[in-house]
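Presented below, as structure tokens, is a lone chain in the form predicted alone.
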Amino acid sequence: MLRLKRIIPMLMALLMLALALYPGHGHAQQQNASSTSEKKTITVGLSADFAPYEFMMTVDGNSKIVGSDVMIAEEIAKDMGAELVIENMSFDSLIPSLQSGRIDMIISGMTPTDERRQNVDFSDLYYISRQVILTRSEDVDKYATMDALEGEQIGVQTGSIQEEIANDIPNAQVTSVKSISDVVSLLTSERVNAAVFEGPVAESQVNNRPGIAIAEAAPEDSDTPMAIAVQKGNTELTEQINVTLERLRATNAVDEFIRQANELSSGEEAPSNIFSFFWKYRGFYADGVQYTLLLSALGVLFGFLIGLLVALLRLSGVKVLKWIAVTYIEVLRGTPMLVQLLIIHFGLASAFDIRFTVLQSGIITLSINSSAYLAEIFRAGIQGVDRGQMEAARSLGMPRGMAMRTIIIPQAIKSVLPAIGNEFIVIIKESSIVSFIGVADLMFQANAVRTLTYSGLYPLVIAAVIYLIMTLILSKLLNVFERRLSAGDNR
């Protein structure tokens, strides 16, 4: 059996090489290219499931974020003599990203409410839209007035102005979800009976999804202004943005941008069967699998190493070290991974100006969360090794550290290998949580395909199958490794 001290360095070398050679996704390449030149960049954050303002489409076989808000951002960058960098993330992550300095501005159909003004500054208004009620086609006559929505089940996007409107409807049962695609899925699957939408966004959905329609009912004073959000106190950028917006207003350019975006948002005709669907959008899934495997591999490696160290600290005779290890394990096992991700990605940036990239935040979160569970697995394995093993090694003059490294730990890992393998599989599945902060992993790409095709089922089924294939392959590899380790036991 190969010794642990030979296996770990080999794994680290292979994974570090993979990380160094990995090309990254489009945004990362754009940022790196920009940083090597003298031309400054301006980073805009948006949620690209909000057609016609911002949405995904395929251009020359590659995914691209387009829309009227993107056109406005391009004009702002051009006037500033800067290169535009687009960061796509969930809508409710936009303001935390702006506050932590990860993006320079938000252009995502955002309404400058009093609550938001407490956290960010806003530019002048660039568009005023209306709010509408979206429902299923067979129920369109049912909601002629807002009174008809009293006590109804209503779907909205989390953190949006539509959520505030829905919460003001008497006795309404409001369901908030992350994306526009999820809101429409709630409606078409009859989990909610109506949804509050931005007017042009609702029109885009109606034009591309059968079975839904805009009801006659409309919220009172439903004209909703839109503005660009910037960091609190960043008056210089706000003034530069306002100069561009004034120029665009003078020529009615924003209305023209929305008209052009509406033409683009007609949606792509999705293949009729799931196999053709997968083949057409295989590039999205291939990119997502690369990120998922990279996150999982590094999360497994660092989780393994950290977990083993924490287990040894907990088993040590030093009370302080043991207390630190126990506290580490209990805190990480007792808090949700999503909370840990948000603290690492947004909290550290806001409080201590420690700004990890989205990929680094994802790897760190997966590593430390997994290490807490692996530490307990290792502890159980080490304590399961007969004490006579250590006594025999010490009686032969072997130092305790060497005995632990060459005799106890290899036996412990061998005995708990099935539990370790199960934790590795869990990491692959739980890596999907990093899509929340904009890592283009498999789940992120599946949602991008949902937005692109207006399909609610096929993208998710394909993602589930890919996750299943990855976990099955890992299970088989672990079984082979376990059999090789056990080969000597049968002699």
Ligand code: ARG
Second form
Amino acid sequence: MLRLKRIIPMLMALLMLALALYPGHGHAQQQNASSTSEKKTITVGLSADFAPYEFMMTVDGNSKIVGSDVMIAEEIAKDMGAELVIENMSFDSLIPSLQSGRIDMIISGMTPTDERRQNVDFSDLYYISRQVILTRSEDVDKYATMDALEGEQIGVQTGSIQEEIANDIPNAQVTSVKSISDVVSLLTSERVNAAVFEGPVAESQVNNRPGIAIAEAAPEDSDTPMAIAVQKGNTELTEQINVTLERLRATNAVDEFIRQANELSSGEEAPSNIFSFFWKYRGFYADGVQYTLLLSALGVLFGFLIGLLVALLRLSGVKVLKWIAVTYIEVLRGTPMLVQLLIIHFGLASAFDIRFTVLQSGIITLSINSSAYLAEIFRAGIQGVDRGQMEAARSLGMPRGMAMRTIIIPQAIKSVLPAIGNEFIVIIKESSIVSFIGVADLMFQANAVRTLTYSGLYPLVIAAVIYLIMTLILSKLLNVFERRLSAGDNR
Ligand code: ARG
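Form predicted in complex with this ligand structure, per the form predicted alone context:
Full assembly next; the chain just shown is listed first.
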């Protein structure tokens, strides 16, 4: 007969496995090899989709974040005697991450607008660029003036100043997406006809991709500066940054960085065969799988334990406890997991100063979300156990708790095992939403490869196949487990 005692070690084993697989320091790249733990670190946030300023490159199948902004970050770290850690995330997550203290500064081609200045402080300017209009090559003559863009479908990156520029074009239908590579995909797949871009970024795109071109139309007053953002009131850091920027300015270093970065960004050619494609980017996927397994294993473990507890509360004849359990279940089942994730990650940080790392936020969200579903599964299982079982146990003199633990729950879990298995599979798949806050899981890595290669299909198909392999293995294991358990049954 199935005993709780046997399930717990199994879950523990899962936990061990997950910890053994734990890749270490978040997905942050330790740029500096010398990592004495006392050494001060500075964490720079960026959105690595913005060649030549910040973008990803593959080196021996592994991802590396490079670009002129990264070179500036390295100089700042050097001057501060600190180790540089880079956090890659979506552009619109940068300011919330800085405000909640998860990163020390943003170097991501960010323009110091008045609106942003209300939330963060900026260093001196380090570069001035201009805005251009990117279109498909065949349409390039159509957009000679800004007037031609009126009422047009335009693509931009969410939270960028390009979004504001596009919104100011009369009647424009603006589509905002997370990353610059998605903007380019919108354009090439003819979902939009034009896109507002930072000049050097547009040039890098044009040089590396066929079929797109820069139009003659140019937004007015389009000189836009870039500066480094730090937390509001952190004048000490701002001053330190300005010293480095001043040093770089004296030698025109930033122009040189941009030139070097442009050289790096050309020539990443993605294989046209899906197998060699996978092989080339295997390092990304391998990293991602580790996080996905870790998140799912811990999500399952904590979800299981919390779920069981909530089910027992719900069934405990005590009114208040029951009410708490029902509320917990209803709230968690009735709200989107993405909303829960964002509340836990950004909401708690800004309202109560509770700052979980991206990984912690991901694990907490997955655990509590699945615990709500598991609680209902357990409840059904417990209620399905014949009443006579409890009565018999009690009449043998067993205390209620002991009867629950040794007689009822094991039978309950056994009967709902297929439903629990389903929930585990759901967790593996749903763990993909943590990529939203920047956990470098399988989904995140697939997006990274997408950004890197501009290939819309292969990176996602490969991720889908890997998810499928994981869930198939899990359901096989669950089948074996179930069969083992029923081997001794003579029902
Ligand atoms: N300069 C623009 C802005 O401040 C766009 C920056 C986008 N940066 C990026 N790494 N995607 O809004």
